[in-house]
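Read the single chain below, which is given as structure tokens and is the form predicted alone.
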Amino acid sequence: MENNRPSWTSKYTFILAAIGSAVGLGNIWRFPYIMGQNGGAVFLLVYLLLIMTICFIPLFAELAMGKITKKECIGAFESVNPKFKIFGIMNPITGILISSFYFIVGGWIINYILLGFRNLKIANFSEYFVQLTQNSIPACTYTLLFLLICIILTARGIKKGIEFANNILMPLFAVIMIILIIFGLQLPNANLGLEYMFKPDFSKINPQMFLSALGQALFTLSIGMGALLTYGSYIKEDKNIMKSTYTIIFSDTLFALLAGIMIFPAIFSFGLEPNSGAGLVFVTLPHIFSQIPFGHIILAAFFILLFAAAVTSGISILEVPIASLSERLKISRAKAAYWVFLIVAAISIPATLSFGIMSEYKLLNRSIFDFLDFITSNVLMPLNAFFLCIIAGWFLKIRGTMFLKNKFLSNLFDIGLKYIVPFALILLLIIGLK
């Protein structure tokens, strides 16, 4: 054990700086287009139903490895076995890829921020959002931004960043939100919304939905990119980690709910499609707010909340490696931090000018961009998932009997996370492939 390690100063902070962890954009930009793609309220139960049976084990091992060895993500796999090593090494490699491309859309979300105070009249927002992307100075500008704002608060370390950036940010972002909902439900035929996300149409139940479900989970969970191991391995001896697990769950499911309840009765009440994928975020809302009275301080208010989970989750990201190359080289974190603000943006540049001056510049056949997005989200998740259930099933040896009393429940959790929930990844995995 490492007993000069940081802690968290208090449960509150650790609770709140990982579910700021947990709810980032997988919860306002990816879930609501997801669910919208996938049926909607069918999708929602199908989504309930994995994240509680399934997740909660990856998410409790993630966390309890990380609590267990009281190490960074290397050392927490070669710990257990030397040999184990080269799987500690893939988180870092995750989180420094995921960051290459998930800072794109922070450095998007900060123009649109401020466009909402610059109070601009835009006329086609599908236009100025290709405008935004291929316009390669200002594209690469902002992204440099966001990756700063973030490297800068994960430099000054636990007390000093991660937890006051989480203690600010996370209220903050609860607080816009509820504003938001309001006055998204006063909006006319807002009812059509909530019907869409709570009334389920079980004809579109198919398997696809399931994997997508499945997969929605990991992501917003930040399960297999070592997030949780490296916040876990600063959780003091005293704490109950499967209380912290749920409540992370819990919260993570609720933001993601609520998000829903904020996005979907503004389209219904437009008369938009909810199914419009990935840019209902930054087309489609927009082009709702630019329709109702003060819809630019509107504007404003949601990019500042979805900068806010950016920004949270974004920390969590980036402590993977800088906490990785610090303990491991024995260097400060601001030199570690100075090293990763360095490889993010020699990758995250090139995955910028992907959609302008790049975009010929295929990768398997996708842009840069994309090929981050596939890599990470299709094969470097699940796999680093995988692995994780496998070494702390079978060689760390948690057993449900560390925090269940119920035989039943305990043996269930060590089916789940020996067999169950390494089959599911490895069954997303090949589908993810495809």
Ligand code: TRP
The other form holds:
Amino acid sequence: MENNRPSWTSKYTFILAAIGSAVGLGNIWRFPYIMGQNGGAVFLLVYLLLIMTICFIPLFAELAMGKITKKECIGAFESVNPKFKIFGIMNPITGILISSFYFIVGGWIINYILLGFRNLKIANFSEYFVQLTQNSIPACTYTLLFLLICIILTARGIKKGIEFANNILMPLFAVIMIILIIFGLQLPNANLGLEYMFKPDFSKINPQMFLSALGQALFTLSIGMGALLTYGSYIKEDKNIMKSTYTIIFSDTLFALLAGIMIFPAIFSFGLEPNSGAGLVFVTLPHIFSQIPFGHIILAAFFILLFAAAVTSGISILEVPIASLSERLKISRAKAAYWVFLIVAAISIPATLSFGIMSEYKLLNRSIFDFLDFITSNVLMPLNAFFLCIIAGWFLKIRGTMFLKNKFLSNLFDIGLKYIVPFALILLLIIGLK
Ligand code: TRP
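Given the form predicted alone above, I would also like to look at the protein as it appears in the form predicted in complex with the ligand.
To see the whole picture, the full complex is given below, headed by that same chain.
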């Protein structure tokens, strides 16, 4: 069975797919608005600090566990100790829950791309966005369409699906981003946006900021759901995964920063507020585009960029349950993909409707969409990452000496993996639950 497992065509395709997984809505939709709500440049500093000192450890542990066990999540945890199977099962379950709200945002993106192509004049984007999210049938159709695109790509397998999508979409993403950045920096007063990003105001620092930054880092680096573990399990050659870890972290951070550089100058140039929350990308930006010549083309280009980022992340989320189902039950990927499609659709339809006709239904006082976001980002991902570090550090005994020559650094890594990171994750969990 193991000999039949697929593997990456080359080192390059693995890194590209891992970066494709990391760079997603978390970078372009979530990062700028969380930064906007947390005071700009100080948040960025806190975020960079956490990423470099804490977050590389669970990221490395996930890749290492995949590479060492060469199994999908459930098998990987089980092979350390059969009692740990349950921690493996948590990963595809988390994946299904994340996709059930991630793909709703993907659906909105498709709608905005079409809007750009049709060149309709929209007078009020806040109204437009509310209507889009509240109209049951179109909203569900867009969600399912996005899900279908990602599921078909994932079902086609590592080479024909995942590598294929990343090879096309990631370069497209980078090219559009560069064009939009050059364009944005030409706007009058663009420097105000850059100042907001890079000139910290230390009076705004607070403890809550560290938690927002840690939660954001886990999400944007795709940690705590087995996506990197599963991708890591397809690594064939003796690859240095410490180097891969840094490449992934560096690229993800670079794209988050570039997203800020793409978005904030435009916002400040038009005298708008950077702290408008989740609507930043769907309301504030389109409003700006509607005021400039050929704005509809820029609108379409921006949402194609977002689409590329969301699809390459979406397929990495779906790969986790699809790989687990097909390898555990020994069924074809196509069949596994079909079941995952049905399950995700069954959860994401009520979540989509929770903006409209099902807005009355509350779980823990939240709409279904907010509940799914909360339970995955605040509870399941930190929890999964916690168990991963404990199992990798204490049972699989992954050690710094395996890949670091410097004794001091490798000791630091061991302490991080066994004590500091699990502690930080539990803290995040406890405070996030309030
Ligand atoms: N990292 C992606 C983003 O920034 C989202 C994502 C993909 C993800 N795979 C994941 C999040 C696994 C958590 C776990 O949009």
